[in-house]
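As structure tokens, one chain now follows by itself in the form predicted together with the partner chain.
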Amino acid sequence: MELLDQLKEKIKERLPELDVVIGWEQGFDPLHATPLFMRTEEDVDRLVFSPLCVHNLASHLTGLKGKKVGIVVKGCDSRSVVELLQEKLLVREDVTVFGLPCTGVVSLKKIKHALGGLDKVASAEFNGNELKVSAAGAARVLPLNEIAADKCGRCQYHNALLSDVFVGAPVEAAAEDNYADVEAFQAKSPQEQAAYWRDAMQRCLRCYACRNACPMCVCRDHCVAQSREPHWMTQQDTVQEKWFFQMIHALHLAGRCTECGECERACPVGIPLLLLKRKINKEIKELFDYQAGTKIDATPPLLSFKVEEENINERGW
């Protein structure tokens, strides 16, 4: 609570010079937080911060261009802000970052699995490393590490990498990411992989929540998924088209994706989209020793080159 009070105080201090500050508030049920756009002190009083604050609020930044915007970020969210700044998609002076330390957020999908559904949640409360939920008349206690988002288990940046105001005590821990999930998936045969994606893509609705939730998908209104010039895709609802869109999304994020996982979280039909981006990130790391969203003054690896590449073999025949 103390952290939250400090945060509110700091936001109130800066609010007069800002058009809006983005944070979280309680959503439609006890398990859902929802983005909060604070313009007045009363708005700030509705601010919450807990492991339920899953949204990466940086996704809203490019839509607020030209405004003085404050944003509350967790460690992972801050990487998106860094990447946006690096790509000059934001003006540094226009953004005030309220950085937080974070020990992890929940995966609502995991809670849904544990509870058998999220439709009837009556209360939810965090107690140390446990979540106490009552749903459909029954109470359950879920340890945080069992319901934490996958990304939190491999988090290397618990604390906001960039902040104008940092609130709270930095978290010391940092995990290693060995891309075990990617490795495991790669162990499948191409046929198995293809079948997996074919099945998953079949239920894709082409709602583009994955794209619009992505903080780095800055084309949005001009996305090639729906344009005729260029006409990369048809509007047919075939698996190929839906799958091809995910390839576009992943490749357009190559060297840019900060692995916030919003694409996957936003997907209403639960397609594990982050895997595709993590695969590319794994390769980008290996090839160029680069991690998106960690340095403002870096150049994304696919927008640069070296005359002699250390890790790419020249592919002589």
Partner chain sequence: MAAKYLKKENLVSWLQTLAKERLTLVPRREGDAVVFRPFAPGQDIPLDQQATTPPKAAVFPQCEPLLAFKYAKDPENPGKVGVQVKEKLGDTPSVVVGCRPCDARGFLTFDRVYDSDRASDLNYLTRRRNTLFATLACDEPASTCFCNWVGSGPADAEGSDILMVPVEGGFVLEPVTEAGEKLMEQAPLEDAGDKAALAEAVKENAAKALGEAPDLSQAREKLLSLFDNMDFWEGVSAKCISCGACTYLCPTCYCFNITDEQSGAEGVRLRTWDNCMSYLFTMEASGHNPRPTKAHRLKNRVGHKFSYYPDIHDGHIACCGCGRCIKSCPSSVDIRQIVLQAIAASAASE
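Keep in mind it's a predicted model, so treat the numbers as computed, not measured. Residue numbers count along the first chain shown, from 1. We call the rigid core the largest set of C-alpha positions that still match within 1.5 Å between the two forms. What changes on going to the form predicted on its own:
The rigid-core alignment places the CA of Glu9 less than 2 Å apart between the two forms.
For comparison with the form predicted together with the partner chain, produce the structure of the form predicted on its own.
The next block holds one chain only.
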């Protein structure tokens, strides 16, 4: 509670100079937190923070352009803020960042699997690295390392990389990400890979939840998926059109995706969308030695131009 009290105090100190501060509050049931837009001290008193606070709040920033905005960020969230600043989609002076350390957030899918459902959860509370849940009249203790989102197991940035106010003690440990999941998928035959994605795209609803949850998808009102001039895509319910949309979405994030996982978390039919983004990120890292949102003074590789790239031997082809 000490960290949360400190955070509330710091936000209240800055609140008079800001139009709004974005954080989290208790959601509609014990397992859900939801974005909170704080404009008064009474709003700040509703603020919560725990591994249940999974939303990447940076997705709201571009919609508040022109206002003085405060935002509470974890390490992975801060990468999105950095990337938005690099692309000049935000004005640095208009954004006040309240940074936090993070040891991981939960996967509600894993909790659902462990409990057999989420409908009968009466209470949920974190005690250290354990989630104590009362469901269907029975008490359960779920270790965070068993219910954490997959991205947390390979997280290299537990602390906010950019902050005007940092609250709490930094987390020292950092995992190594060798893209083992991408390598494992690439080990499949081309036929197996095609069948995997064909099955996944048959489930796609074209609801665009993945796009809407993504902090880097900033052209929603002019999205190629809904544009009629030019008319790139149809609304036909076919695997080809669904795959077309998802590939456009993934490639528009090349060198920009911070792997926050919001696209995959928001997907109502469980499509492993982050695997697509990570495949592209792996290539970007190998070609350009670049990870999105990790260095505030860096230029994303696809926003720059070099006559000769160090790792692309065009003359040898």
